[in-house]
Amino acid sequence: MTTVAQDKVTPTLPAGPRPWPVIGNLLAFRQDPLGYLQQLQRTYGDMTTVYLGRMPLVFLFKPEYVRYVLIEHPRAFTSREISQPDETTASEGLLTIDGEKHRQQRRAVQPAFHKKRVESYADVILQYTDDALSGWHIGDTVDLTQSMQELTLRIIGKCLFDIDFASQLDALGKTFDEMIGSQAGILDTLFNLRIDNPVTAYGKRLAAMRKMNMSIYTLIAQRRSEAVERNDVLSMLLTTEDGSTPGQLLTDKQIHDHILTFIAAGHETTAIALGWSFYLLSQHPHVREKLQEELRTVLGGRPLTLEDVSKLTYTDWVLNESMRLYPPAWIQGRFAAEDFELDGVHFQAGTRVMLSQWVMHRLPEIWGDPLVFRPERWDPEHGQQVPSGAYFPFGGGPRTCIGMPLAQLEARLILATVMQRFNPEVPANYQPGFNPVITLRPKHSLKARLMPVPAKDDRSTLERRVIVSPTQALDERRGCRTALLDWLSFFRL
């Protein structure tokens, strides 16, 4: 039990690596962030201090401290500071304001993310999968990455904008991928100097930014000229006010930097999820197996709808263990407000405090075996007890993610429709690698062949007949047609 305040004061920050002269730690941590932090954690225990450059920042890695900074003094604990905005981040979106101002914005859309209103989309999230899974076919290897990327950016797009992306899927994924999948730049981090060319990694976003930019001030413009009243998240924040002056309605920046943080978080999240646990799913068989079991069970071989969303708990276990092992937003931050401590160390208002998703989520005092993959720890009946604060793949406390029904809703149907039509097979020499920018992104796309779902008690059958030559094929699918089908589970939706 952590004893939050205690008599004794330690004055000094918690004891951490040697930095180095102007650097810090900062080599250190860019050459291996997530191996970093585990060893920051096994050496120093609960808490520890590194460097980037001459600023430090304190790293907290017990469940009780992460309820302290997320959940019982959220208010202790701002946003804006520890997120450095400039040009290439959403200054004015909910993932970057505070106090009144993020209190006030986030009421006002909370409405778009109520259990009924994220349950409507339910249908859109249907159709759009059914779209993208009408190209896949048995044999065909598929670019899992890019193919969620691309099939949560519409989805995403639908239901919170009443836009459709389909024409612009694959200009946005790259605009994206150039806004968030690089580091920034050594000279960014240590001297907070950003130099605007296409070489940078600062220019790269930037100019990626530029683009995003016209799109979305574009379809402002284009909204408030309508004269259509449309019950959407930008209609709602067309009509918000900002919290810091009474009767002030959001500027156009504001809503610029919310929308952008919507669509940034809402699609590239819930895409990371679900590769992650495809990439399990191919590499736990008898995993798959159970998974698949339950929709044969549960489905028997229909089209999913909303309402056996709720009977597919293996499915939902299988979705929280592989954010468990491979979180989507792997680190936050936090700049403290005001003094404060944690087990008789005194920290001063300007603290930096870090939280790591990825550390807390694989400590071994807490999972007990925190490298295994296995779905059942999430049982509520015989599954193993989790503390408060051990597991936060959406945040914590009032400032946990908005958008995280819709993204568990998103989730569990797209993994659900994939898994009763395909089995997404990963090359046995794939190494997956880890990109962890803003998010836990593969360094490699997840490149996987589609195999036919195996009937109840045909695995071994079903396995040999994939083997053939593309003719063996053709022949044996115009001589077994029925048999095909029942494989495949073909359907619409």
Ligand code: HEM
The other form holds:
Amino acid sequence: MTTVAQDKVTPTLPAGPRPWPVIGNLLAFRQDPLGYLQQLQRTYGDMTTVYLGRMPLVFLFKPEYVRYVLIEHPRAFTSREISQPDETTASEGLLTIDGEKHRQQRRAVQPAFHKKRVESYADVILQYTDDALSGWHIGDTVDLTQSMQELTLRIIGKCLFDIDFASQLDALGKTFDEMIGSQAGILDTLFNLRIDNPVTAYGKRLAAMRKMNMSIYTLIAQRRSEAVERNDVLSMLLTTEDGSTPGQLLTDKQIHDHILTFIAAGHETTAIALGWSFYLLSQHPHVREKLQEELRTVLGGRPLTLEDVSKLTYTDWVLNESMRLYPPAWIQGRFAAEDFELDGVHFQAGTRVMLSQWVMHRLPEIWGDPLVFRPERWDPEHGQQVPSGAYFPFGGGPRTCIGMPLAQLEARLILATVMQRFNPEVPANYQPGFNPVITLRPKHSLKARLMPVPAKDDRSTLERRVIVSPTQALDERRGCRTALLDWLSFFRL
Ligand code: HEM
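Alternate state requested, the form predicted in complex with the named molecule (shown: the form predicted on its own):
So here's everything in the complex, that chain up top.
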């Protein structure tokens, strides 16, 4: 990589790879975003500037900087979009609103995520997991990526909005795929082209959004016309004040954007975390065996209940470790609302700042053996010391994922239930690859053959590879072909 004298371009931005005219570093970024970010960190260290077209993005790769942005100075950075929102952005959802509006609206829905309330969702989670698994039999091959998407979608619909999506899972799943998974072309990205046509990525996203919008507005209208008071997030939103004008309730557009944000953010991420966990377990029989041993000890063969969850410590470590290696949210961004300074470098208001879980969760100086899948590193007594800001799968500070308690409970219950009944075996030649769009999806769906869980002493399944080798990791990275820009354009960052 060639370092450009950035002081000729903008006086305050840190050094980075030479940008090409017009396209900047877009091509290299699009080709392999995950590998490119890691390479940037290795070459330029704690901070670097990348140009997507003419737009500079400053990447910060140090735990202290992550803390600075998310935890210590959250008000100095905004998530709010700068460009004009359009039909494809949930611009009034919790992820993108700011300031007093954000504080007030987050406070209003917070009760839905308090510990006791979240625990009350356990019955729905267990029931729906049971329904999903009732169609699974030993010897079947199941598409775990799709099954987890459908299961988590059904769970979020019921827990937060008291709707059972059972009969619409397939159609809804496809709509979300079109909304989240479609990739804008390079020209569309560079020139911010928004051509509403069935063949363009923008047009496809728009069509999917319109379908989704209609369902959500219908739901809001139905709920407004009901006399019954329900105790779910939708009821909370209907009585929430906007936060900018006293007494002003949320509009339908604001409620719509909240619902869309909750459904999208609340199912895709958890499903992805589960998918990667199943993949990692299938590649690490030693870990799988330990997890199943824990399940045998705690459950003794009976069905899981909420009360068991606090005893499933190893299961918990597996999920932590899986989200370290494959963070469902792999990158997040902010705009500087005011000037700021980091280690003597001055940044102007308006600077776009990016943080990457993918890079931070794999820094060798923090993790030692970052490519090794080792749940034991999360053992609070003998595990690793992880500095604050080095591990943030759920973000941090006042904008930490509001759904974290639900996601954690849900992931533990689903992972434990599946692993108590089955050993999902992934074909030996399966390479997941990556599709890092908004979330870190696998490029190829995870299809697994359901094998029986071996009896306690059957250790024959343990004689397989136990670490992710660097070559395997490289092969996975070569599979990356999608871009940050889709993510950016979704949230209009
Ligand atoms: C494993 C699962 C999940 C992961 C990895 C995850 C990750 C994240 C991250 C990194 C953020 C911070 C984004 C930022 O600061 O820019 C976030 C925010 C958010 N998440 Fe999650 N999430 C998960 C599950 C959920 C669930 C289940 C829900 C819904 C119930 C949810 C709803 C939200 C919302 C509404 C925000 C915005 C919060 C705010 O700005 O106040 N997430 N999530």
